[in-house]
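What follows is one chain in structure tokens, specifically the form predicted on its own.
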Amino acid sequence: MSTEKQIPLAKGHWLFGSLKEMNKDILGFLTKQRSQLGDIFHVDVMIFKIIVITKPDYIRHVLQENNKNYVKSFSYEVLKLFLGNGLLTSEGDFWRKQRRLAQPAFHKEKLIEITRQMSRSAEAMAVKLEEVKQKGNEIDITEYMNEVTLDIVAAALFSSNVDDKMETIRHSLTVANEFAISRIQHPINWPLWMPVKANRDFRNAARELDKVIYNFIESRRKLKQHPNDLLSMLMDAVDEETGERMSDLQLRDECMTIFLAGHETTSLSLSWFWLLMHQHPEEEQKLHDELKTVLNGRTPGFADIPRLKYTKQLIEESMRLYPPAWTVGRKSLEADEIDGYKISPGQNMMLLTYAVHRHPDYWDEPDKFKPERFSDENVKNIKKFAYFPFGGGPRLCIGNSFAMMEMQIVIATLAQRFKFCRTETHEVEKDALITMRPKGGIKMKVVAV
């Protein structure tokens, strides 16, 4: 029988909790409760009370040993506004039937044209910057990964750019993750049906997203012949157990998903990592000879993958510094105990990826940019759960592979032709929101190598 311990609280205001220290600085106040109450702690705010979690068996337990008992958390209710009952907001039999369904669309096997597109798309970025270093203009790095990234996820799932619908698709996705992050960082909102400004422009946004989505959706379905993309493969995808297909509400769903997920947090990914090769030159010039050496100035493609190994070192490491998914929001649905700490039914955790990527006890120099921590020789004394910028458990990111992928070709694409360079010398600020954005994004020329 095992002995309860108490969960220890960070001390706050006594209506309000931790309610200002979180809007103020959510990553640092909460590194430095870790370091102060240790790997479990609990925040308070307002009514809210909230059990951090930064030790990696602790995370497994609840991502992995007994995952059943605990579904998405309270933020993920607010994306589902505009995601829907896609994969990354669904629960239960309906995720499990959602989950059998897309996941032959990820397989590698079936990503190897997804490939070719991605590298089409990275050739396009390519172009636009070489226009950018030739006028010697300075630009935010992280709108010209945004649209990269929004361009390979449209032709991967509809086998079609989006130049006509982008900059509707940038502004309404924007609008509707400005709308979830006020949301949730604001515990009393005004109800959906209310016609204030706020909702006014989210119902706006929701709408022009699922006209485009829709579109796609109906004019698939009229095609004899379907293209090789994530939609056709979706509309294709028979369930086993029930031999059903995928509604057009459904693919909606997913298609949105797949939208929001897929390009914001790798957008983010390559934002960071340019900002880290520029703090980086050593680092910076061992990618380039690999780059030499494997490519030699031409298109990467799906067989150079696996050859491009530093350069996935360097995302890796990169992601482990500067996780777009932050943090992990779980719920219990019945008491748990975990090594001895009970656990309420209807408890609100925050798996905290950040402060774990770069916990002393698990990471050596946690704070320093190190890629050879994820070599062949040294990834396997990773402990689990000590990174995990996907998810973990049977929740993993179906996306994983795709993303990685992605993140190698655009790299190898840009990183053979250009440099990004800072000129600003203050340090980037980490903007917490739903995922880890630069605050003001990253102001930087384009140089060639």
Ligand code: HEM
Contents of the next structure:
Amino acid sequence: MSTEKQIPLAKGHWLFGSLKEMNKDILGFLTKQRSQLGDIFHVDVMIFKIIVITKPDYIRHVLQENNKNYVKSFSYEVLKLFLGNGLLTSEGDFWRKQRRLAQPAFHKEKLIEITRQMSRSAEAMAVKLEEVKQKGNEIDITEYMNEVTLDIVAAALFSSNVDDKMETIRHSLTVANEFAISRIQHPINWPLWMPVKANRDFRNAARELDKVIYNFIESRRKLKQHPNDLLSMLMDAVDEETGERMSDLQLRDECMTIFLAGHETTSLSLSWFWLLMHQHPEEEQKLHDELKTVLNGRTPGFADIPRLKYTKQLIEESMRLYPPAWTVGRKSLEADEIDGYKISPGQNMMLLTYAVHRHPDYWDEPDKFKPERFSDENVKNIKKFAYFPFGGGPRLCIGNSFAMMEMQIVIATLAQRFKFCRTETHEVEKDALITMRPKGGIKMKVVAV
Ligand code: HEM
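Would you generate the structure of this protein in the form predicted in complex with ligand HEM, following the form predicted on its own above?
Now the complete complex, all chains and molecules, led by this one.
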């Protein structure tokens, strides 16, 4: 064993630790600590001690090499209130079994049918944006991206018959998401059983969404022939080892998880993308050139995906600068050692995606938008785990191919018709909550290409 090294501590208040600085600007504060203290340090937040890690090799250790020793950290407890025991929040053998059952539904070839729906939803969004363009209004692009990604994930789960439920779904997910954020921001909270307004609203939203999902499951069970969507694939999946299928409760938890995990991140990624395009006209022109060559005005489909190479590079670079999942949280089960640093059992950790993606040791001009980093030629020089917007190891995002295809299709559809122009001049602030959102949204005008 190597000699033990001391993990440096970020200086903070004797009682509150770094609570104030973290609440004010968590990304700025932690990035500064990284440059002063190095790639592993700890911060105190009142009674909690959190180790922050920003070195790709250490991240690989936690997510991959010794992943069995690390479980999800406390922020997932909050998500559990809503998502139950779905893929994102479950652990151990239960998670392994669920992942085995769900994995085939996300294989690339299974996604062909879903890409058709992605194109339909993107086209419907284009019609809406055409109206906005005609009226000359300014919109918050995050709302529109949220709508199109929610539409896509709902259709992917339940096929086409979701339109009349969309309003309930949208409202319930927003309430639940805001509730989870508020509980993470204010760790001292009303217990869930207290009849205060926030708790009541949350319970009502969860109940409404449960009703929608259970209705889908029930009516699906009555159908002789199942449509080709994620719900069918999850319902029909049989565990090879036990011969069991998912119970209704498991199906509910997985649907809820896919709903939430499957639209918010993608919607944010698209929103940051449009901001970057507005800020980088040269790259935007190259995007238009590629779309002209590959599609020439056509709606993109599954076969076009591998040909939209530059579009993909733009998306990858935009997720480097603005990773929607800006941190991955873990907690150690047993004592461990990372490069001579001792990790105690029960230690909470933040694997700080945002800082790794902008780390000067692994990226030249790290804050600069340079999509060519992801060209076929250059991508092999990127160090493993210096780029991990979808996490890594066995708990790698199950929807990563889904998300990449979705973003390529939505972008290729919309960018053939519109540009999004920002009129405000102040910098868009990053709000790092559960995901990294643009503070106050991004106000943009829709104009013709
Ligand atoms: C740009 C879009 C997306 C980003 C940035 C993203 C990011 C992530 C990350 C970082 C994780 C790992 C979390 C951890 O290890 O603690 C994760 C897990 C997960 N994601 Fe995504 N995701 C995206 C899109 C999607 C989509 C479209 C779906 C489903 C349709 C999805 C479903 C899931 C699920 C179910 C998990 C849990 C997997 C498991 O633990 O087995 N995600 N995602």
